[in-house]
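Presented as structure tokens, the chain that follows is alone, the form predicted alone.
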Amino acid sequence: MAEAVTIALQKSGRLSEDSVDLISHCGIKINRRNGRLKVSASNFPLEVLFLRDDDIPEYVADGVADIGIVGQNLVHEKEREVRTLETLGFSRCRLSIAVPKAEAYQGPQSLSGKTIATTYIRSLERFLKENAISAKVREIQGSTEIAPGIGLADAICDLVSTGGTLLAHGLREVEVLLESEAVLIACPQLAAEKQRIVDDMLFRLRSVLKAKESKYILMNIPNEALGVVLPLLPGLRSPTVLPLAESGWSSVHTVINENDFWGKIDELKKAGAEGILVCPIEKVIS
């Protein structure tokens, strides 16, 4: 039996749920009972460690785990030597600086002489150094957004997703230090057998991710409009065209990025497309 690859996942929260869901869609069965922190897949050489997300970059860099799923913000903050294998498209957020809404702000130099509260010490210090800003960094764990309101700091540096929490605490976002999403990372060196397993998993993962952003499109087109419609519909190679029972009509099938489709829907309808169906795809194997 092949030696199992160890993956580190966040032990709880939305990132954990999305990571387990992604692995499940790759056909890898993980049964986590009673909140266990170490489990093995039943049908793939994979062992799962459920950890604090802050610890994942360190565990992967040190080879305790072979791979891991974690936010880019923590890879950036921890500054450990890891390889980013794939961006995963979920847990999107940004690391930003926010100030009280009523405070004037004319750019990064407005932060000079201020106290900024954050959990992301290295990321903030890097930003201040790059912009030649002299400011005091105050480390705080949790509830960073309340710091200006209680006189602990003049500004904060924290993760932002919708911005609703900032608004609720009378803050506004003024600088974005980093755009972040979940990524699959790997330790710098893997044995050949483990790398083969990781490559197999990565192939499955990419097939699932490609399917999530793609849709299978079917539509009926009058034959005289095919010359207009087909150039609008790039498929995996090219659209499939099948004759309908009704003379003079064809059924066109293709795979397209959903965002591209909605941008072209008016053109397709104007060209004569009818009965347009948009179907989800489970996997796309390239």
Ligand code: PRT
Given for the second form:
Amino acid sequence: MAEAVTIALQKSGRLSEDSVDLISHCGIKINRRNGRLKVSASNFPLEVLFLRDDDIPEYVADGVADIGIVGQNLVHEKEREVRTLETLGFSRCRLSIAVPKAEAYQGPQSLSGKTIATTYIRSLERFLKENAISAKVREIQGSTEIAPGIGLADAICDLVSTGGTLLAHGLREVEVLLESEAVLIACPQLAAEKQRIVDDMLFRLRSVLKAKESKYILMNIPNEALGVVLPLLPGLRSPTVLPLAESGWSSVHTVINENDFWGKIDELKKAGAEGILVCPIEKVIS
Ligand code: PRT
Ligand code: ZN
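Would you mind generating the form predicted together with the ligand now that we have the form predicted alone?
And the full complex, kicking off with our chain again.
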């Protein structure tokens, strides 16, 4: 059998579903039957290993898996040598320090002499060292947010996304150590054949990611307004302009980043745009 690339994905947790979805949007079929830890794709030279996310940086660094999907927070924490091939835009969070709400805080120096509970030992120690703070780091396994309330620590260092957990435990975020999202990582050394397969997958993956942030938009514009509207609209090359059956009107089609679009909608309407349609795009092959 020809060589296959092994990818490590989180078995179950916050990264799992988005990771598997991304692979399948790349047109790669993996049939994940009843909890098997290793499955082969049926139409692409890819084998999937389902692991705990904490083990992924190590497995990829050691070459047990060739590539993997994991949060930047764990790449940063584990300090293993891996290459980041692409940021994937999901599982966004930040690694932060939080203190009890009523506690005064005037910057990192306020942590001096305090005890900080975390599962992110290395990341926290690095932050304290960089800021020349002497504080006690207490390693705990999960549920970090309860530590101050039960007298285990004065502060915590943990992942935050909505901030709801901190709020519910009377804590306030005071320092952001790291902004994180899921990334595709690779073993530092890959054989040429495997690298070729990874490049093929990366090409598909980038098309999928590009499509996610892009929208195909169509609108009707009175011809006399085209001079105002067209400069507002970038396209992959430039907008497409087609005459409508009704004379004096054109249909304008283009691809635009969704965020840019919402900022421009008022200007487009003011210029006379009508019947604006915004459609999803499945892939952008550039
Ligand atoms: O079993 P395994 O070890 O594989 O999974 P796990 O339980 O260690 O990890 P999991 O599935 O909880 O998280 C996997 C990854 O998702 C993390 O490494 C991050 O990259 C990312 N991620 C994104 C998050 C969060 N957002 C997040 N909010 N991971 C954890 N949290 C937790 C946080 O620890 C805290 O308890 O959610 C709580 C805070 O959330 P908010 O929304 O209340 O702020
Ligand atoms: Zn984990």
